[in-house]
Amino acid sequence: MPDLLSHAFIAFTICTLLSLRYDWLSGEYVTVGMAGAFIPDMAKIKLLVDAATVEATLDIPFDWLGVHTLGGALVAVLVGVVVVNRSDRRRVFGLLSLGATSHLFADALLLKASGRSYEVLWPLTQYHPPTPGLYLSTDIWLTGVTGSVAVAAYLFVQYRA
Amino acid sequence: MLHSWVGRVVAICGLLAVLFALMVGLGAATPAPALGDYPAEDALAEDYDSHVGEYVQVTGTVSGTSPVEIAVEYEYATGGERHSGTLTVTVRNVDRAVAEGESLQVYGTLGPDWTITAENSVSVPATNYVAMYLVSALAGLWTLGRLICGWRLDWQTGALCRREEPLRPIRALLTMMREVRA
């Protein structure tokens, strides 16, 4: 889904609903789960800068879609947990892994003519898992479904409440 | 360690270096078509000979119908230099009807002469790019405005820390409506 507003909702429909369960969860948490869905997108710097420019400046094979996988969106987490403090590290670094893999599972989805999704799993492997193929990356109606799902979450844990 | 700005700096720096050695990585793999990895767009452009007879994923413009002709765009990096451009690529056994202008994903084996026999293909709508990206910014900022609101940055060691009292904006606003009406 290229519509980060698709992943902000399911990142923040997942932490809504998981903080009936965790007290702790409150709102600024959940904002974390939300940030953490915004790593892989981190590789959307390739529309300023593309690959073959770092490249042809380095000389060396370089793809931004590195931070778009497994192991760059863990790297990119940690980030996020050597910026908060001692106390806040545990909650952070599982809300941002949260969020980011709700990112790559739901990509992991999209439609593709070959059937074959990423290379989610990199760089334990080069693996393209299939792909059920259940959208494109285009389709506008999801965000409405995401974001209708969000709001519904967010009533319904403050009617809870 | 780690509780100081040098701490977090010289972490971050390490990290980013990992993050870096990750892309270096990926850009280095070749497609490998028996993990799903099959050559696309750059890979034909670079050296299109090595990949006739393989499967391929390409995805381009419609810009002919009779035959069906889609309009690839590329770019690669050899020795230092950057190429970009579009190749035009005829596409044999397309089992829909297709639109100029439209962008085509096809699926199916490269022949020579820039002729791939689709397999499969997906269509995808032309879309307004403009308004995807508004949506995408305004994802941007809800999180970045909750982000901002629940967290504050301790100027003393460089950490983000969760605010006691998170500002409510949009509760205060109403309190102030109020109080200006009552």
Contents of the next structure:
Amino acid sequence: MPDLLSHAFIAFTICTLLSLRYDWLSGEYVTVGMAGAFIPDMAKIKLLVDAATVEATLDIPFDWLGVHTLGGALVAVLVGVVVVNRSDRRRVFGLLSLGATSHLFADALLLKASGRSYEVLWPLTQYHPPTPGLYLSTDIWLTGVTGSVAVAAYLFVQYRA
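Moving from the form predicted together with its partner chain to the form predicted on its own:
If you are looking for partners or other molecules, they are not here, because only the chain is given.
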């Protein structure tokens, strides 16, 4: 669970700091960016619904891990864009994409036994880029660090306002 909270903190920090540049980026839009950070982890729905069940139902090859890639996240972002007002679609697209990208980037830095990350750029390539192995997704300290940075960003923006 610290992994998901860390992703939310990272997206919050990025969006909050961007609000200094863009006046329209209010608290509601920061929340949209944070929601974008949750998109790649929608792949964890596999714990509730097995991919084989979906594959049998749709009669097409299916794997939930596809959501945790660039292509899968883009599809989810596009679904999110069509459910908002036409006037907000560009902003929502940008913020959901920003949140999802920050999540994918942070996960590409995870410590893996193989020294290689996952297919983050699928379907563009099936290449597994090398990972610096900075942390485990279960590391609690990461949540503390990202949360502290998020609080600092919030206080900085409040002070500047």
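Throughout, rigid core stands for the largest set of C-alpha atoms superposing within 1.5 Å between the two forms. Residue numbers count along the first chain shown, from 1. Given the structure is predicted, the values throughout are model-derived calculations rather than measurements.
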So with the core overlaid, does the Cα of Ile60 end up 2 Å or more away between the two forms? yes
